[in-house]
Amino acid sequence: MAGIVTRIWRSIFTRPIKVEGERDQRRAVREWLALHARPVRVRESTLPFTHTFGLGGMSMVLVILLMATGVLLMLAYEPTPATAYRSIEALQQDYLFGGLVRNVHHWSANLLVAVALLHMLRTLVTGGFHGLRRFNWVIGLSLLAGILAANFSGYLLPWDQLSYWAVTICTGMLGYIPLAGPWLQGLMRSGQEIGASTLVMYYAFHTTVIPVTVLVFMAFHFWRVRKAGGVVDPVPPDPDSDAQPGYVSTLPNLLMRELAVGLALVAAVLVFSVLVEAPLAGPANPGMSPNPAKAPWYFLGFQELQLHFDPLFSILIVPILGAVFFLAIPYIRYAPELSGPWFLSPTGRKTAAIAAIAGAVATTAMVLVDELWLHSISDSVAPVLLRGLLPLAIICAGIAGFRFYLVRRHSPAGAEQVQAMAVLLLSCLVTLTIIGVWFRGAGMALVWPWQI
């Protein structure tokens, strides 16, 4: 057993890597265990930083940071309502660099959500979901769900007012789902109310089940990227040309770039964690809700949606429709299957920009109309009609009309149309999130950011 461990250690860290010639480079990649996630050669046109911005590699670095700091936090944390908050305070005050470790863990988790979303958007607008990459898009969405689950389960662990009531709000939304709502709410709370069993369950999932699941899906995701030939080429092959795409050795051309981006990211997270403390409110008090009580920022778009839709639509119907659309994106028939450059073409760039602006403007206008006018007549009309079927029908008609406008005015290809619709929906969600974060004050009333 010791011999096996020694050989593995040497294969990862101590085997000399010679890169004088192409044969040595290939042998180095084959023999160094840490490089098996990468092919021996990559297309030179995929190396520029602005093609991918290193978002996939950044996600992996942040996951490693989270697991490393998470293990350290487990040494001081006690998952009971009586001791959880006190252990966080002791971590920040009594342990050398304890506060820094918590800051790195907290900010890495929040940054991971943003980076994963940007990585998904990059894949979308470069058409990286065709052919062999179809199922990898689904795996990527599953990874995004796992990242959100990891953040949500860890959000409760400090057991302060901020985390307690945020989880109370998010789990309370499930109660509006017909038939299965109360059961799902009880399952997510491990009982009728949030208490000791909830905290232990979230701690167990946050430290075991979810990290293992994310690691397995991440490894599968990277393997599928390699089997598909790497990231999409920003320079599509010319069918009329006999020229072969240029390839270069992975080591050092790709790996040195990834190493530089990873080190820069770690440095940025460390500097930010030194300068900005992770939030910690007062101890959780089930009898006193903060005003306003908000969900975590990555769920605030859905909380904002709940203010304008009947719960059946905001919690169940609208999210399901959105999820089905994004899962179906790679399986829609495209002719041709455009991929490679950002936004696919000049037409795709123009239609995506129009979609982003239209989504932001339309969402803001509908929020204002609902706040200033529809609330005053809500008592005289059935909620399912006024806050469910009617706005959903208006939104669907608006999306259909917007697509008709794009086709008539700009004549985009099928892939560019789907891209524009996805950007439109993401723009709506981002706008709702911004409103929820910076424009909702006491009682979830609309206020200016400086009035919060």
The other form holds:
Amino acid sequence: MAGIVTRIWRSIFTRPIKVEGERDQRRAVREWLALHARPVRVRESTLPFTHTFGLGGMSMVLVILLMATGVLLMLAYEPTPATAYRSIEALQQDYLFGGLVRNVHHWSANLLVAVALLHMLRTLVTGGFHGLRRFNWVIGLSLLAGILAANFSGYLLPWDQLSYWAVTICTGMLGYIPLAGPWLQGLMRSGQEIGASTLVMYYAFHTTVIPVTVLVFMAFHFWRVRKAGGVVDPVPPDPDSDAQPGYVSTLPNLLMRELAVGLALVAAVLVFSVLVEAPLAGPANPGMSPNPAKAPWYFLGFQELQLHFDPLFSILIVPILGAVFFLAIPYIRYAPELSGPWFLSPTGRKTAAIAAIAGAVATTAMVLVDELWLHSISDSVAPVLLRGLLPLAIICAGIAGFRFYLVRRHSPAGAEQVQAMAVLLLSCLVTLTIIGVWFRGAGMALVWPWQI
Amino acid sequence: MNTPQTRRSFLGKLWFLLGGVALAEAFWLAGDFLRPRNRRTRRGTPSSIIVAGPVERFETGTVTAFREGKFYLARLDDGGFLALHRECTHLGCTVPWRQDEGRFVCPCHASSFDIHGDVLSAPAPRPLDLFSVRIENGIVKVDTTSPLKRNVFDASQVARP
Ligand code: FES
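Moving from the form predicted on its own, what structure would you give for the form predicted together with the partner chain?
In what comes next, the whole complex appears, and the chain from above leads the way.
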């Protein structure tokens, strides 16, 4: 009897489970499927938490949390306009910890957007996109797009006033795209207006195509990191010195750290979800728009842009220019290809800080000038020129001038210039988002946060 | 000329072609499943026409909301009728009528429209869309099949009893 149990056990775990000594540890990493995605040894200098803040691993933990809670939610949820809202209410009342499961799903999803963005920032400012990592930057951006798609499609599902009008507004923006706009809007709404077929489509994509795509891309992403020899080394080996870079074995050094970060994150999300309810407004009412009607927070930067630019620019041209810049980052020629410590160098740190401040200040100033002054004089005068080309030209000139100033004043290397420009754009986006979330009240008028 | 080499490469190309056709078919299929379907009835069929009521019921200078039809029936000061789609032309919020101010004000980004649906204040790019109104034997009927876009209000859009 005992013999057969042992035989079955051995057939599953071909190696002893107990890991003793360094040789066993290395062998475990090499031969266990779950650990196979990791290198056997890692550079010791990459280990400190503050080098990566474990952001990539955190994203993965959040995705796992989302899938687990998502499957539970699917058991309770009914994707039709007549029943969706009631099924959410029933979930919160009749299911064991139903509300908590929904909270965890909601907060993990929102946190994932933030963590993925921070992860991108970390990769950017440690120069983790050169050489073998070049294409992985693009995969990472695709993952970010997938995460946003998952969040947005999930936003509609509760079918409350928030979700109904947020999706109305966001799909309404698509209508302004020249030529393809109305077609695209019809596709995204699955009809003239949001209704039963929209809900079914969003539900289907949210629960199948999008998560599966994200998983596949995640595997691809991790594999490329592994092929590039782990994360960027903050202390790149000095070609002139003979000192051998210090390696340690992945198990336990890296894995135990990752486990600690993951568990701490799960604990934090759970505590937060116990304390803070996921928002749920009244049931969707197509006859009454709430005031203000806002997009989900991760699109509020774009909604803010909408208020200042002609739609052609705010919906199409500016986002495309931004996307092209971020996709192009790894393909620009750098000499030298700096990477390693945060912000690359003291000069990089200084220029990035200046760029962040400049972006925030300039964005705030432009929003205020437009809102308080230009709006009153520019109504109905050639919008494409006055609210499109002209401001865009001024902004581009401003960015070019800023770069010129940086080069003159601080003489950063090419990599540091690109870093400063990317930080500048991200700072603008963050500022726009903050204004959209906290400083826009009824009728999208500018207000103080406590007046909303 | 007909060596096995060229035959093989020809067959290889054929496989590629077939694969491409199969892929195109899959996309075609998925595209059709995603295509928006107009679940509403066709133009002119009875259920898309909403009978608003007799002409006298609507006083001049008032606006009446029709929930199922998603429109407002405006009776202008000269007695003419307009059926205005309730969707804001900016991003699609539902605009309520304010009788005291005599205009539609969008709650979302504060566009406003007069009783003709004309834009009083931006960001809305064009007047409220129209549904066609017919008056038969003193009864007002509105065809809600699909809203008509327009760039300005003009008198020809008004239905008169
Ligand atoms: S949707 Fe009405 S003003 Fe924006």
